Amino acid sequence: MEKDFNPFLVSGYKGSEYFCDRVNETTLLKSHIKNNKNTTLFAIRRLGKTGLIHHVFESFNKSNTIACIYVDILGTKNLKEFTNQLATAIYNRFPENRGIGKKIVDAIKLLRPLISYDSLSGSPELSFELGEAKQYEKTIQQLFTFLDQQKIKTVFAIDEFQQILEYPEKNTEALLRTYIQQLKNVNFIFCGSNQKMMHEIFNSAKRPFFASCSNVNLNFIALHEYEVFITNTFKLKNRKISTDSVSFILDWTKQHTFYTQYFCNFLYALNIKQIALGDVQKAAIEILIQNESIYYQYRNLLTDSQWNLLQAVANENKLFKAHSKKFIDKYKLGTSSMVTRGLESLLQKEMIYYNAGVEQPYYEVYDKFLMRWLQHKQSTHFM
């Protein structure tokens, strides 16, 4: 690991030293893995689910009895591409020069994949040219079955799992569920950023995966835990940050993991040894300025009524009563039906999200920097 790097990570994983909290979720996921339970990890976008998976997997990396494989299928468009991603992840997980690795690589080669190499990372990439969907179905089954027969336990984390609903092969859900329920030595963690689609897959009684997994819900990191983490991480790199500065950051980002990490990463890069509240407030303004062109592009993608509704949701921070006369009149949003259509459109575009997993459900702008920019544009005050 490089000696001087920014300790506030916005992507990737560099070890537990730079990972904040998630003690309960980590313990629960480890328990599920050890006790052969398949898991669905529910989390809103950019709350740190991928980092959590890598954090959990790190504890098993040196194990000779559990092999962990992470697969992101967001970029896949069909069953063929899913199969290629799956085979590539398996191929890269097991070194060919070791006993089980050689057996697995030899087994994959029997399926006659084309092997190429990524131009940037140099990592092998596998692809199959099989012609018919049925052949890809059989290949997936063969891959799972072979892993299931090994002495080492395999755990797959399949990220952006809701992507299978976009495949032209409409039987993908049922197919995977059929294969997975037959496995005894292979377990899965399913997660995705589209919570509506993920809940539809796993919590609808009409779907194949209904009641097939244990659920883990990823919530916001506790305020005190994040305060300690931010303070100590700056201290680790010989920086001192004031208490009110840390409080400002966590309030401004609403403790949302990605935006909190991004803010601290940005602040760390300024190379200020003694960080005061004024420094943090200036950094917040600079972040908005740097992203302003993106926000104007968002404006051009929305109708006037959608944009006005987005501004209204941002102003409320958390919108509990979207159809109340008070809210509609306050922001001159027209009729209740117009608000309904606007909310549906903003939800579909993932400009806002609806948190139904709390006692009082609410709407909120997804991008916390966009939320603060919208608030800033409507007020002479920044906070």
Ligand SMILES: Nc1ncnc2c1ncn2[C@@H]1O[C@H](COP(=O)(O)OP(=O)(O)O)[C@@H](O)[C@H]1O
The other form holds:
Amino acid sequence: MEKDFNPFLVSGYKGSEYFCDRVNETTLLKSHIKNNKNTTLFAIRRLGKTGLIHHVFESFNKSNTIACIYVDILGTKNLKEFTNQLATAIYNRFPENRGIGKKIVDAIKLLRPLISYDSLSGSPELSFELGEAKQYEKTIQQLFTFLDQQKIKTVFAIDEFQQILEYPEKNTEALLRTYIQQLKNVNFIFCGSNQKMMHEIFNSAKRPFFASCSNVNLNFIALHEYEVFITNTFKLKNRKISTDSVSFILDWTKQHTFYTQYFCNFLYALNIKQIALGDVQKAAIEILIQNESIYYQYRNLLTDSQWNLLQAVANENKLFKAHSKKFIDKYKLGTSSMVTRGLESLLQKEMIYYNAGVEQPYYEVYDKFLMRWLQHKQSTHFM
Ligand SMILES: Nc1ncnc2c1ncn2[C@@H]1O[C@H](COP(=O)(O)OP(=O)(O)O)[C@@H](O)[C@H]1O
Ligand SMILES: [Mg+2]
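Moving from the form predicted on its own, what structure would you give for the form predicted in complex with the ligand?
Next comes the full complex, this chain leading.
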């Protein structure tokens, strides 16, 4: 690992030193795994689901008691690609030429995959050229069975699991549920950002996965924990940041993990030894200016009324009463049904999200920098 890296990560995982809190969630997830429970992990995008999985996996990897496998299926379009991803993840998890690694690799090779190497990372990628969907189903079952037969327990995290709803093979849910039920030595973590789709899979009484998993809920990192983390992480690298600066950052990003990390990463890169509020406010504006071209592209993807509604949601910070006359009149949004349609399309485009997991549900702009940009544009001409 490079020695002098920016300690505020905006991708990947580099150990618990650079990971804030999530103590309870880590304990709960580990306990599910140890007690052979399959887990669902739902939360909006960029809050830290994938980070949490890596954090938990690292502690198992250290003790070498449980084999951890991670696969992200966001890019897969069908059962074939799903199968290839699973096989690749398993193959890359057991690179050794001895023991379990050798057994699994030999077993996978019996399925006659094509092995190619990623041109950038150089890591092996497996693919199968099988005739029919049924054969892929069988391959998935065989892969799971290999893992189940090993002495070591396996935990398999499938990230962006809601993607299976996009596959043309509509029985994917049912067949995965059937295979998974038969396993004794393999547990799963099903992780996903699209809350509507994840709820459809796991919370609908008519669907195969209904009531089959225990949940771990991921929320925003608590304010105090994040304040301490930011202050200490700067300190670790001999920087000092004022208390009001830290408060500003966490308010500006609404404690949304990725945006907070990005802001701190940006600030760290400025190489200021003693960070004061003025530096942080300047950095905030610079971040918006850097991202501005993306926001103009969003503008082109939306209709005028969708864009006005997005501006209105941004302006409210949290929008609690979307159909109130007060809100509709304030932003001249037309009728209540126009607002309903607009919110639906903004939700579908993931420009906003609906937080239903709190006492008073609300809508909020997904991307916190976009939210701040929209607010700034309405109040000033900062550019
Ligand atoms: N607890 C944490 N402490 C510090 N950084 C984190 C933490 N959790 C996630 N991150 C960082 O925040 C960003 C978004 O997290 P990620 O796990 O990718 O979110 P999700 O999977 O929910 O979309 C990543 O850059 C990750 O490194
Ligand atoms: Mg993720």
